[in-house]
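Here we start with a single chain on its own, the form predicted alone, put down as structure tokens.
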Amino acid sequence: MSKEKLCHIGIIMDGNGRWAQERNLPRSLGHREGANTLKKLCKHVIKLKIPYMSVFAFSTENFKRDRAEVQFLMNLFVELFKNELDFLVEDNVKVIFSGEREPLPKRVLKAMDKIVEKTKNNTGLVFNVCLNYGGKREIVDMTKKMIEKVQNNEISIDEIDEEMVRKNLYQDLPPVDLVIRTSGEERISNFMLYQCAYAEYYFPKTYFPDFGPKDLDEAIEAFGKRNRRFGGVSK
């Protein structure tokens, strides 16, 4: 399994609701099963010593969903951040979040802030949770931040380059190398648009609750066979 070039992996965790519906179960049970899968994948990524992992947990657009489903997801986030992710602390994982804080409930923000504080000095895997996140919104927020810095004479327009843009996004992270979207859908749905400019994409038909460590290994193996030219020509 080739992973030498894999520094940052992104996962769009899609198909939880459909996984449940096909089993005549409530969509909420699909989300809970997806949370269990995420724990397994985190542990596997730690084992593989991949430095960065970003997951799409909840988009800005997901607030359009049924109110009961959104409420369940908010409660699930609190449960996970409070009780289910202790292994991240133990395994030296640093947890960060990308996204806007409004209109997330206070209980979710409190749980987020607590796990960030508990893991801020960890030096292992950087686990970036995209929660209430939108790639277009991130670019807009970055633009506003840069304009404000120019207006305050902190930087000049001529100083703005790709590196400075990256450092003024929600988090200063390296580019995403591999994006996995489960469930068979072949789009990235506003996920880390700037960071994924030269990512490789992998679209398994498997719903996320069934996407285990073995499936992740297969995705990484496929990534290792890609010819990444970054606009150049193969020698």
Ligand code: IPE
Contents of the next structure:
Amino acid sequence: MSKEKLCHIGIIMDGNGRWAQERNLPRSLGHREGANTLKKLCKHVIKLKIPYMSVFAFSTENFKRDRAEVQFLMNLFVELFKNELDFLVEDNVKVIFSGEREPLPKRVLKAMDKIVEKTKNNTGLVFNVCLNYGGKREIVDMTKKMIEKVQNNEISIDEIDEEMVRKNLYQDLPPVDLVIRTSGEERISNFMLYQCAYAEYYFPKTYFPDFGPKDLDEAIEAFGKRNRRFGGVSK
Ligand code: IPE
Ligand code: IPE
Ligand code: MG
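Given the form predicted alone above, I would also like to look at the protein as it appears in the form predicted together with this ligand.
Let's see the whole complex now, leading with the same chain.
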């Protein structure tokens, strides 16, 4: 049994492209397999009753990729949010998004809004999808939001504290406890910088399409053995 309490899990779903390339398949097929893996992991996390899960689906920087790959991913998001994630509605999952709306295509925004609306009253797992998301951009946006509030005399500078910062990010979420990044890369690539301040990190070599519920269990077990001190001294 895990010693450390796991309230918020973050997954940087990396390695779809390499998974496909190693099989001489187009990168797009890797993304499709990745989407299937995501569905399986969601079901598992629901079963484990972890309260929050955040996944990195598309970074602000991912727009640098070929037009065809970006387009494929956008279509995949629409497909997923429109029908393939319907089990989330039934399983009491509340879907939310973090990121900027611009320049996402209208059809993607529409599908996002729809699943948010359909699940808004759900009270189980909070599933935060980081889409067109950048951690640095989130901090810039939060700063602008707060300055505007100061200028409008809604808040005073003295009132600003960590709690207020948290509430002015894209979503008001508890800190991320465990970040898993698949594919062997050991970096966070602009994922939830503020929320991951004290996260534990886990870097399996497995490409995301091959990362199943069993691998997630292993990650959680490893997390349970970590000694989190938050700057203090262990007992
Ligand atoms: C992660 O897989 C999915 C997205 C970034 C959208 P990649 O597409 O980055 O896969 P690799 O890193 O090229 O293997
Ligand atoms: C991070 O993966 C973003 C997502 C998983 C959506 P990348 O593949 O874009 O990250 P880098 O470029 O290797 O840092
Ligand atoms: Mg990658």
